[in-house]
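Here we start with a single chain on its own, the form predicted on its own, put down as structure tokens.
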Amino acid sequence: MSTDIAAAITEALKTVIDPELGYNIVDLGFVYRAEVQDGHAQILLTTTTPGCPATDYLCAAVEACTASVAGIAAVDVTMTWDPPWSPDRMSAEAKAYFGVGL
């Protein structure tokens, strides 16, 4: 995958916010892997529990965003829970937003 069209992804993904927390996907850790090949993009997404009642808005948000980026013709969603999520996977500004590990 070509670092521009990452880029743009990362970029489009961080404009899904998840609706409980209200903060982006990306920085809360929910996006395990981002990759292209001949503009089909796959991506592997969690959630902070496998109940979570966000999960089908998540998997909306994020084909509609991905297939929204330049070069993507088609966007497979792949929901996960393995790993479990945890709060080590936030980046520094979403732990210092929530407060995690202060």
The other form holds:
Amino acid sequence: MSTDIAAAITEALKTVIDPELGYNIVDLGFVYRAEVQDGHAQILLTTTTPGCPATDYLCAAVEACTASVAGIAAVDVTMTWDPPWSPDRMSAEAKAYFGVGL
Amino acid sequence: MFKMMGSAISRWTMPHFAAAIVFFIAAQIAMIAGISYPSAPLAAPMTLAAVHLLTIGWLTILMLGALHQFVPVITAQPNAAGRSALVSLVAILVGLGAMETGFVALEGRLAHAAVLALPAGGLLVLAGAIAACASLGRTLWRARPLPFAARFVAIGLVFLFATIVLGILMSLVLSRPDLMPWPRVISHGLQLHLMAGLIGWFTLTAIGVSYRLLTMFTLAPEERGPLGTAVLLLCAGGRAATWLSSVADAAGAALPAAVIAAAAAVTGLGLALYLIDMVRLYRGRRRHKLELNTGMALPALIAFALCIPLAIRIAVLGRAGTLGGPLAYLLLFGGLSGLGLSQLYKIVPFLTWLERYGRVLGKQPVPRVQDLVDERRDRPWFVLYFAAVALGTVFGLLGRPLLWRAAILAHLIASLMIFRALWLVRRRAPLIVHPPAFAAPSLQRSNSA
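Structure of the form predicted in complex with the partner chain, please, following the form predicted on its own?
Expanding to the full complex; the earlier chain stays at the top.
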């Protein structure tokens, strides 16, 4: 995957927020993997908890944002809770915002 | 492409909440107006009318509405509620209306024949509970082995049925004493009905829901370890043992009082361990700053804690006549309603967000759930609510019914203002819409705005 497309996908996904935490899913560490091969993007995504009613909306948003990136022809979004998400996956900025580690 | 993974929004949860709120206001007005306890005796028909507005109208409908949404979340299963949730709500509303008619007739304010509306209403409430549990039970069944929090809910639902069936039995004896001359059903049944409802249905379910919601909202560890297991075993086992031994006693088995007392003590120990685990949960949370819903769950938990010494005092001194009212008040208004109000403050905005903004997420800037409420504006009403309940409990213990009613007026005003805040969530678009590139500095700016 080219660095340009990877950076563009990351930027696009930063427009998607977890509504309850109120922070973008990239810095929250919800995106476990983002791969592109021949214009086909595969995103492995998680949420704070399985069964969250926002899950389908997050999936749809991730699909739409990834598809909007130049050079992406198809997108597959897969949800996983293995391994389960934990606040340790947050970026340093997100951790500081939520006071994780205080 | 993606496969649908999350639990859908339960479309009948919000109507449940709306109905419950109306009954909560009505119950408080009845108490302030002096037509029920604390002005009338605890067992007076009009007190029973007000109490059932609170227990069925407010707490049961609130909890069932919440469970229709959160059992699928707790169990990570698709929502199975569908129309059965609506059928359940309608049956309970009509049933409660009939029960209220029956209580008024029992007071002598309507033709005596109308007393039969009491068991008829009870049967409708039972039908409503069956309709609700048909979908909730199906979801729980699919999720076997049940997750930790769901186990409390499953046991709570069993006690819901025990409560209703006992209530119907007592209402039959009250309405047709000529056909059913069984005074023992009333003398023993009332205590069993109270125990099954207050501790079995309300408290165990609240424990389960609080474990799930508070870990989720505070980012605390979900795994509760041996302490959580002890809470489940002691609360559920103790409650079942207390209830069954009391049933045996009522049926004439002549059990030693120590057996029932020991079973009750086990439940009390379980509740105490639950509160200790809640302290552990809050201390172990990863989300340092508490939001209003998680912050205001704390006084509700303190109310639960204060119920324990009061219950012990009643058990040791046998002063249920003077302490029973304040204890039930503290549990119903401080613990259960306090927890309900504080979590409604998060659940209503969250469900509203999903309805309004879920479909446009990632396509246009959207607010956060927190942007739908104004915590600074609403915090004083929560403080007033809990302060009024604390004062009401003290006035109840001191035997000052007029001051107690004044305290109820204060928490009625507070709850009305909290409900107004929820109404605004449903009515208004948020004032703040954050830029799409969401980062900490912009959040901090908007929070301080």
